[in-house]
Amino acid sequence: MKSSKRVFLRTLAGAAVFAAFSGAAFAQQTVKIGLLATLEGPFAAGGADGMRGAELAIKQRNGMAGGKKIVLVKASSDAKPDVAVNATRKLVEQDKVDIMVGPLSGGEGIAVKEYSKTQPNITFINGSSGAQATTLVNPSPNFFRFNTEGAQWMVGLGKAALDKGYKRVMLIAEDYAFPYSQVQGFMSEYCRLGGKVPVKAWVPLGGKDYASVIARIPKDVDALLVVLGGADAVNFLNQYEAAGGDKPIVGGSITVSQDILNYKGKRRDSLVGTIAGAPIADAYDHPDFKAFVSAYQKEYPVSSGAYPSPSLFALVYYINMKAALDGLDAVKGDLSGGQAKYRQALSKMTLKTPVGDVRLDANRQAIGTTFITEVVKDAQGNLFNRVLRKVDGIDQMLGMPKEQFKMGSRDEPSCP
């Protein structure tokens, strides 16, 4: 009996050692990446397309980077900062991911940036969050953003609006960090060149009733500057159409993304002619972008629920996931030493993207390209964004001297 017990104990010990070594070997051959996007709430459609973009970057490498297999662990939020942090905490502290990619929305990005400071051995790479403050205010040494942000996306749109004859516009925007950035990017130029914004209507994220906002639209404004995304944009557009609204629209980046251009509503067609600023232009005629669109369409046909062309969210998540994987290639998968070599590689990288090269500033924030676009309709009735102008090398100061730059808020800028 004692002999059998000793054999059993030896077998158990051997199995434990084997499991430990097998686990270590598996860990050495894999890199676990956490992927967070908003799959609930007003930006759910954009979040789903963001996931497609991130997954496409991995599929294009057959699931490998730096000689290691990529294990993807997904999580969802609903555009609320506390929910995004809780989802990120689970991925980092329970699922033990090595690298985080996400989140989607502006307030979420600021919150996750702050959380990243408590996890110095994990590298955080943005998803599509575009609030200025994420990298401009108290930046985190282990948070990287390879996409340009909301204010950068609007550079050139102020002049384009004035060129269309829009000398006075009313602002309608969600009341949180990302729209503040978009409005700052637009108004800094628009006000400087003589434009006026007599009314600002800040609305809650996830709002459903826009009747009081529509009632406030002055008769003497030339256009509406609308910085709403997802379900919020759809709700506003439908209600504005029902109320007989006919003002032309100047769009925020997420207001003319493919998830909005493909909703089924009467007001959809009246978006034709809308000018906007964005990091993507559906009709951008460059081989790298066309290859990206082709790969997206092949992997995610419209019949699967995807869009005729990748949305802003798909592109930006693709860019950030590509950065994560390119960094792993650069260090041959070496994440030792608190991931120091990996972060150094990310910091020094010139990232090749479908819309041009991206490099990072001292705050690990992208310097890159913006497009001024116009919504048009193709022969099949699909809406898409054509390129009016391409602006390269935009930094977070938007070309202004640092002493003149002011970050966007509810009240800044102002030109009533």
Given for the second form:
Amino acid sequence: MKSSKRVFLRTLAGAAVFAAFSGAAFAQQTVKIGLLATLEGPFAAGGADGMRGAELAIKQRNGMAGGKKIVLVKASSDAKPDVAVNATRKLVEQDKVDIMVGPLSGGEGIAVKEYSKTQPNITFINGSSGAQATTLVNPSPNFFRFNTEGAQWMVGLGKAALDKGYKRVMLIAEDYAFPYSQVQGFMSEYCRLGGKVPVKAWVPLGGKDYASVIARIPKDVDALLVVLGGADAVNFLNQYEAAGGDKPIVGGSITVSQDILNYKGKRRDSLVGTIAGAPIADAYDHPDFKAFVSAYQKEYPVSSGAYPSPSLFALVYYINMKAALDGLDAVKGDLSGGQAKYRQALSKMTLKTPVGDVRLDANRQAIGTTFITEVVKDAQGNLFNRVLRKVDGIDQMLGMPKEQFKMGSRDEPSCP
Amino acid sequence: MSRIWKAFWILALALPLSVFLVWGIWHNAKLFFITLLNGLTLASLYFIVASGFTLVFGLMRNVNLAHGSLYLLGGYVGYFVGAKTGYFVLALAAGFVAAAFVGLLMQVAIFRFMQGQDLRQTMVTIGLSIVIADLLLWAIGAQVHQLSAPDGLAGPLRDIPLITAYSKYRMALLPVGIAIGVLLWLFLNRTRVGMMIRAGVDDRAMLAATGINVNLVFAATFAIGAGLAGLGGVIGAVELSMVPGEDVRLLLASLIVVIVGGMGSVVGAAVGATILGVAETYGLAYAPTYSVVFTFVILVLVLAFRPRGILGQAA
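Pass me the form predicted in complex with the partner chain as well; I've looked at the form predicted on its own already.
Every chain and every other molecule in the complex is listed next, the one we just looked at coming first.
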């Protein structure tokens, strides 16, 4: 018993020494990047597309950045913060990645940002999570977000809704950080311009059964503001139609994204005319965006399970992964000194993305572009988003003075 | 427990419930009754899935934590058959048969060798559920799959007094759930095979001694239980859509239904499913933020006062 234990310990020590040496030798030619997205749970489809976007960024430079080979280590979560932290922890502590890209969902982002503070030598770059609090409250010095967040994505939508004649809307949104941000982005503008939101229904993420919420929709609202994502959005839209609902819908950024417009089942033509705010618009006709779309389509044909056009998740993961790689190029792969130079480069860089240039603010949060979109149907019967309006240079304060800005929550803003 | 205490607890439960009832109807009768209907129809789906679970778990003392995976499997098979052929009935049949077949395989190839070893069964079925879920993710992907309702049941049913419009498909869940419940009860209590199943659970050795092939009986039971999960999957694929992760949700719902209602009793599963479905929907309608809590409050109450479930009996 005793001797076997000793042998075991010796083997373990040997293995550790070996791992340390080989790891050191390895680190000279390669950079390990951890990639986290949700391949399970309510955002499973979006997570898969996010991974496609991130991998596309690596493939476009043949797996090299800053003169080093990129080794990608993937992990999955299910949109729950604790699961995301565990997956990140595994990537950082076990797989020893140098750079982390992820996670996908709002609550996860806040949790991973908190975890990043305990790993000061690793650089964390967001995946597609879009909760305001991630970079607004206690920002972490080594967490970077090159995508605009949920509230920024909704700037301009309040006005667009009023232009359509929606004076009163009922809110239906999932009850966690990302929808809070989206609703704040919409309502701060909508309420200021005189719109009313008499009823707010916060439903659990992944709740699936919306019959109760549909029953609560009052007769006297002009439209519904639906901030649901993934399977939740599909279920709500389907159940609302089956229950005889016919009010127009104002969508959150992931409510009418490609992953929802292309789910497997009957097409919901009732979605045509839905307006939404998002960092992506399928029909945006800038050459950079078109190039991105055709690269995506070439790499991931529809027959492989991808979408006809990249989803929000694919674009945003692409942007963040591109930032990670551009940063490596800028420092020629030099991650020494606790990655200080690398972070310096990230903070200062102006990132070229398919939807325009992105800069970071003092909290390492992106300042960028938002599209106001409308769902239309093309000749083949596919649904896609056309651009109604493009708003550039939106910062995290949404153009408000700092003292007026209040972060979104269940009750904030309010204009019943 | 003395009678006074019993009366006290019943009052403590019934009073707030009746206050809520009166207030709910007074406040907004339409919302109240739609929610009731929502609760009962959701309960119907829960019952169909959980009755299979209770059959296997309660009657055979076989802990099958891969029950949710069978739901997912049935749902996906139903989706593909339904989308290909366009016949909803075929989708239902295919979902049932596929899940029943996998259930049969599980019983014949695995559980037969670990009869009565609860912990081992639990571990093996957890493992199986993860493997099946990952295989499905690999084969089908993570996209949302939603089966269309059959033409006759698509869209809303209009001009119902008080609640004006209601989804036809959802309304149809109610009679389907009741029919399955009645058939299952008749099968277990009024047929020879049902008698064999019950006898086998009580005393396996004695049943074998009377010349009945016990393994065959148990395999058949397992197949039916699994098939019901598959059937529920097809029904759920229309109303709630199929996506990875649904397996865990329905497994949890089935567990709660069986714990609340009492193990091994079809009537218990019906009671449990009704309580869970109604509580969930009322929670979502009246206090959406806290809706998750209600389920667990019920679980706590039942475990505190009737640890074997509302209709459960001592083993």
